[in-house]
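The chain that follows stands alone, in the form predicted on its own, written as structure tokens.
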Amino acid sequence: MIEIKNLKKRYGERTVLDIPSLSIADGETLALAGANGSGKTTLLKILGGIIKTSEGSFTSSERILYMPQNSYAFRGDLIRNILIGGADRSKALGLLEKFELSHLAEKKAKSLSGGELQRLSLCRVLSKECNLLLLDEPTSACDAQGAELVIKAIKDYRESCGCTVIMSTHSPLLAVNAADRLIILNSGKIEADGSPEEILANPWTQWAKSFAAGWKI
């Protein structure tokens, strides 16, 4: 269980995150949505221990994996990029197959397209097990086919290791098809919290209603 109490993050006089209370159950998949600058990435980085809070407290997990929005590659081919994460060759090849990258296994990773690189980054992350998986816009560079592969991989991974998944997204398909719960943030505050279907059908506030209107599938 992740428990957040009176959490605030400030940069100078600007408050970018203000969450009085939030609980996230073990094994839950939570999607964070909102406009750019709403606090999604900030919350992920706080939970991942990358940045500190200005106020408040939270409990997190022992084994945390974090995938940033900006995907990157190490030198060498795709297989080497996954082996760096600690996987053996058999698991690396299995992950490449899952993400339909097997035909590129020995290609230089730095030559991949944006969507391919994002899928490779997720391969590297999912090569290890964790209690808490944090994903920042995991489908932002993917086309429709790539996004479907990512959605299936996230669901399979959670079912396999029983971890909690928290991901930021601008994609209603990702939220609806991969998440149990959707939180809409606005200027660092929670505007809506519930199942994706419930929130998209009946947002809490006028701002959330306006946001959800652009999210119709």
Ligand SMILES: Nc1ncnc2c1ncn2[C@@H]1O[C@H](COP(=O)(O)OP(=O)(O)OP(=O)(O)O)[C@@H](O)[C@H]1O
Contents of the next structure:
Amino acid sequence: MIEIKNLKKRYGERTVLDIPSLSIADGETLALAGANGSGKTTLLKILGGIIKTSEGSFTSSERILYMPQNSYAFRGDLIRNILIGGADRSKALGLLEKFELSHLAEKKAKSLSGGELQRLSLCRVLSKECNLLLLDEPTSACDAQGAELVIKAIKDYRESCGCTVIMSTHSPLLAVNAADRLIILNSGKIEADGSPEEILANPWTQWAKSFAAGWKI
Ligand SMILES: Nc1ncnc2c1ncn2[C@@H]1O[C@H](COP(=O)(O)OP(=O)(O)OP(=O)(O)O)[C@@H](O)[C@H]1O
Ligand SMILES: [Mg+2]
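Please could you give me the other form, the form predicted together with the ligand, since above is the form predicted on its own?
Complete assembly follows, chain above in first position.
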């Protein structure tokens, strides 16, 4: 269980995240939505221990895996890029197959397209086990087929290791198909919290209603 209490993040005078109270159960898959600058990445980075809070506290998890919003490649081919994370070769090859990247396995990772690179980043992250998986917009660069692969891979991974998943997204498809819970952030505050279907059908506030209107799939 992750328990957040009175969490605030400020940059100078500006408060970019303000969450009085939030509990996330073990094994839950939570999607974080909200406009650009609403605080999604900030919350993921705080939970991942990458940046500090300005105020408040949260309970941390033992083994955390974090995929940043901007995918990156190390030198060398795709296999090396996954092995760098500590996986064995057969696991790396299995993941490349799962993400339909096998035909590129021995190509330079730095030459990949944006969507291919994002899938490679996921291979690297999902090559390890964890208790808490933090994914910052895991389908942002993917086409429809790529997004489906990612959704399936996230679900399979959660089933196999039982971890908690928190992912930010601008994709209703990802939230509805992969998450049991959706939180919408508005200027750093929780504007809505519930099952994706519930929130999209009955938004809590006028603001959430207009957000949800743009989220119909
Ligand atoms: N290091 C920093 N210094 C100052 N302001 C920052 C810093 N990092 C983030 N911010 C501000 O905090 C706010 C929240 O940023 P965050 O990256 O969490 O947004 P986001 O919801 O992930 O947006 P996006 O959908 O564009 O990825 C933004 O207004 C951003 O400008
Ligand atoms: Mg972000």
